[in-house]
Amino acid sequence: MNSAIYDIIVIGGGINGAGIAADAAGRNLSVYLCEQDDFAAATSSASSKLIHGGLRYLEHGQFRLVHEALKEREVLLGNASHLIKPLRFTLPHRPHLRPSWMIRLGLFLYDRLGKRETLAPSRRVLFDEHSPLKASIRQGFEYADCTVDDARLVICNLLAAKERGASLHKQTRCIQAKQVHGLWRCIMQETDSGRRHEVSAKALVNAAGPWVADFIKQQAQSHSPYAIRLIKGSHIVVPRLYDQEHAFILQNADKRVVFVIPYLDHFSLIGTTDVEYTGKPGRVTISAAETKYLLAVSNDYFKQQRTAEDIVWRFSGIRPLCDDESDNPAAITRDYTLTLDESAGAPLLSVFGGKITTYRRLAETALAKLRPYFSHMTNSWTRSTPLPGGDFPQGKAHFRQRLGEDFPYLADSLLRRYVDAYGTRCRLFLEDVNAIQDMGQHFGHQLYAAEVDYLVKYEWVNNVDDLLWRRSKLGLFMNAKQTQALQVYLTEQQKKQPS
């Protein structure tokens, strides 16, 4: 067993763990992060793909959370414009669900609770015969939020951490964490080989998401200060319901809302549900009842009707929310709680709850709690520093234009995807490309070996699921034969990687 000592060990490779690792590494701290699966394999790739304040949270009085999330929306829009895009949301008005004055008040607060620099204010809208909504729905409201590639946001934070010296390990599970002579000593086990190694640190950060309380109890042999509620959120993806580029937020009789969001040009993403979950977090799937619920809400509003046979993809995630004893899963706070256990000497910081929009601020708060233990910790830096790929000195549009001029033999749709996914980093795998033939093997749907090689070398890709469903969403387009050819290629590439 090899032994190494770090300032911080981070457990969990989702958005919160990745954000904390990046922030810490940029503050002159040595960081080790482990993830038992692929990075962003659980909750962080199963979100509604939104960076938003959470309009519906105002109804539950969560003003602090909405205020912070709206401020972070502006920060992230500036720092990760390759991954995050403004999106208009239309809220059809149905008087029997919520009165007009309530919606107007909510939107008034939403416009003013956060610093809104780039997004347009809310407004009332009228629907005509060209609306995709049923004819009985004649008016509504419109406001602005943002959409995000959630899994790639995690990867970009991990790239930022790696650039600053962090040691990152996927498919590695912490099976034991003990306090020894003022240090945390953790036994790590690789899930594929079973090999173990020991890592020590002055502080331990538990960002295990749905497993946060289990880690405290099982690996750290302690007691969790909070109970958590596991709330399942499920989504379905169907062929595009309408041609417009805006999203819809649909009210339902149970006082919940369901989003319908344009997705990958060809689809509509419909979600989410709020269902209490008691099973194993790693085995979550959408139920028949949830599928029926999402289809019913959509069909209640849109002229274009969908059935279960139209669904091209289903996914579910678990939100590990701090138990506030609410009877309604939808009303449980999405705010985060950080606890610092100093009882045994070396601190254990645990992350309960949180949402993807506030991950960066959560990381800052976590590092503030740990500051007393590290005299060499430098100041916060993430607010004004672009994430890897998000550094567009002359703007994203200018970069996209120059890319088209430099690579006229590549399809415009392909270059647009590259910029949206990788930002300026796409030049890493395009630098030696002088003709389409230089892109290497074509696996289908504009996926070339040049991109695959980059993902293996820089973004921890081991298999087709990593590549097709998290680093990209090309799995929605690839058939079984193409997927098999890609897996064969990845297997060969893995053999070439240094051990």
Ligand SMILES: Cc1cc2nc3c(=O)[nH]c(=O)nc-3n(C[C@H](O)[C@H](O)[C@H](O)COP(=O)(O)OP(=O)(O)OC[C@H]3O[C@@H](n4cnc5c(N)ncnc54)[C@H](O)[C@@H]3O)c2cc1C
The other form holds:
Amino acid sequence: MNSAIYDIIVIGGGINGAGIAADAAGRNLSVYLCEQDDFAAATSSASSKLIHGGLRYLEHGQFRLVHEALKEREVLLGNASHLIKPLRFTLPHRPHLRPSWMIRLGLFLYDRLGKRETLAPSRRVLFDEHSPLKASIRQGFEYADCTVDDARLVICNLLAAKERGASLHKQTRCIQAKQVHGLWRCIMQETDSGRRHEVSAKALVNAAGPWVADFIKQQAQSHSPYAIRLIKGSHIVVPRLYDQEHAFILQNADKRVVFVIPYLDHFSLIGTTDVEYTGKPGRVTISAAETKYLLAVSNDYFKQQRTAEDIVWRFSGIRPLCDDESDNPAAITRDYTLTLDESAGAPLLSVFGGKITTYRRLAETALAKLRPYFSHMTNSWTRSTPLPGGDFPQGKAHFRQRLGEDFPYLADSLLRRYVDAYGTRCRLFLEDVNAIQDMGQHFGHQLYAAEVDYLVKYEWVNNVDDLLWRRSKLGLFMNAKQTQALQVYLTEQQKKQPS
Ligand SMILES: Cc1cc2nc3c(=O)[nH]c(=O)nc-3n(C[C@H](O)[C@H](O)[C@H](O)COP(=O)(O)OP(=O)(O)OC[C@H]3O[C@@H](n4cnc5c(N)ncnc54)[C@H](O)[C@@H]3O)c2cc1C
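Could the form predicted together with the named molecule be shown next, to go alongside the form predicted on its own?
Next comes the full complex, and the chain you just saw is listed first.
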């Protein structure tokens, strides 16, 4: 029994739940958030990792979404420059797929629809013999967008929420939500132990992503105002296809586009697909047909050919999209809809759809809807406040240089990884380090105990998957023996944690 009555309970520790929890906690509201799995375990760690307006959405007339997303791109770039980086995209021109005038018009709008302060405008480009593309592809276009570490963006929002007093619980599933005397009374069940506790709140926020409609029906025993379309999207990661730093956006004959993005120095990330999914939401995997499709698009454009044997990692996620009755999964709106059900007394706010890029605006809109219930709610604050680790008063480059001077015995590549992942917060685990020996046990690939301990203490890491695939992507480099040594260490660390 948890006797406290919170202002809001948030269901779901993906980007939308985390963003709403952070925003609400910073506005003087008491917040309880539960996540049935690890934080960011579902859709929010399986995206294409872009903070973008979505050039292709223009074709579907999604001007509101593109406008808002492009504006957010600049805001997020300012607030989380450790996690978000500008990236140039090259769009090879294939006249039989889309005429040049159409692409020019799209890029003209893309350059102007949002506020573009730091990113360069689009331009036409010609490819010479150094191009990684096949010789028949001679020209194209280039434009700016950004890339993000999606799972870490979730963690940063949770850290922001925690700093402001939110109570955050992973491996905790809300199994029932009932209205009792004008309050939401929720039963939470811990995934590992099965232990249950009850939590009450004045408002309930359903940010359960692909589970949003199920939650309304099963846990809240109500009717979902919208149908949700579950559209699976998959990615493959292969050894790097080319040396240049920019990404490619490849048009395919089916009118879809596929991104090829430089990934973690050594790899190229290729995705995504759009496949209608009718099963229960949960962990999903790429099919043989999706793998074949992604390889075929890449091989159609690049001199370097890749086969299924080259794939080093593959991942899939489910887009929880608001059903607009489109026949084509790729054309269903990526915009979000928030519904507020006040019929039973205490409000239930549900999140349908949305992009990682627009999570902050989505959170602001959610809180605007809840404002009438909370007279003590203060004003919005997230636009101009850096996310934890993103506070670089003298710029990120200056911070990195100072770090290099302070820790000359740590490899440049390691410091770069720390700054990109943790920003200024890396000083928390480097505080007492005066020599490489102070970093503690080395697990391989420059993963030291100092970082692991920090992740356990501050970032809710319980097991190797949390650490190797969501807080970092070191899973791409570690072998089975190293992973096992890490698991042994983590188990020991867990025992030392207060229960
Ligand atoms: C293939 C693909 C590519 C994408 N690419 C991009 C991109 O490049 N850029 C971009 O901006 N967006 C992109 N998106 C969209 C973006 O990833 C999603 O919109 C976003 O992650 C959704 O976040 P969410 O918090 O709503 O859902 P989720 O991340 O799925 O979080 C919902 C959480 O709720 C939890 N939950 C559910 N029920 C319960 C319960 N009863 N109790 C407790 N917890 C519960 C789940 O475990 C889950 O972790 C992409 C999506 C996909 C699938």
